[in-house]
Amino acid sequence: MNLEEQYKIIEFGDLGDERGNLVVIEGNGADIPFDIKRVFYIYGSDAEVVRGQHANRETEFLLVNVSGTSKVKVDNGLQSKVIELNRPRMGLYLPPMVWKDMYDFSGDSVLLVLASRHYDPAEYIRDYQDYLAELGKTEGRADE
């Protein structure tokens, strides 16, 4: 499957006023495809740091900066995009079974992870090398 067939950059609405900003993410179909059951935040990262580098068999997840910016490394064993959340009203939908790290946080970011699961490390692949195995593919990538 082609690589941007399977993520989406998800664009929020501003219902904010003359008070300042408001953006509302709402999940089970309103605005992401999933029922939301767990949030975290990444913070007090720098450019230097790589966060993610695993795939998740069943969890989906939307990545949110909330404040300030980061890059999001998708990648399908076959191919791989570098995505640069830069505003505080654009999604990041991935569904399972991508791979991902995020990395050169500016020194402000947030970055906000909603998930469709619970934490569960037996979903979680963290080697590369297993994720290629589980796909199926070991070899014949066409990096973007």
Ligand code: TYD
Given for the second form:
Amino acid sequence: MNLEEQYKIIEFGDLGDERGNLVVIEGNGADIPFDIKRVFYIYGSDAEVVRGQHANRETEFLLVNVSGTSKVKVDNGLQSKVIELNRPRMGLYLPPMVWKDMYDFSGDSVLLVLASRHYDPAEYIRDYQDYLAELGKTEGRADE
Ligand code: TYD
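Output the structure of the form predicted in complex with the named molecule; the preceding block shows the form predicted alone.
Once more the chain from above appears, this time first in line as the rest of the complex follows.
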């Protein structure tokens, strides 16, 4: 499968006015393609750390740097792409079964993550070779 057809960059509207900006993200197809079951955010990371380094078998994610910047390297086992999250209205949608690294966090980075599922460590693949092996068994890989 072509990586460019797997992730999506979504530009959210701004309902702001003279009082400031207001960005709304509704789930279930309104703004993002899934129903939001979990929210977490990452801050206090820096330019040295690499987070993520896993794939999820089931969960879809939407990432937004609501403050500051970070980079996400998305990999589907065949292709990879680095996406810079650098504005609060920019969302990065990630489907299941892509490998992701988050890194190069600015000091003021607050990375908001919306997820389609509750946390379940059993659906994480944390070894890249295991990820490649599992991809090899899926239809997506067979379509290549
Ligand atoms: P980790 O997966 O390493 O975070 P990241 O993907 O951002 O690098 O998670 C760090 C710890 O937090 C790990 O022990 C699992 C736990 N955790 C939860 O309990 N619930 C969650 O929703 C997340 C994302 C992590």
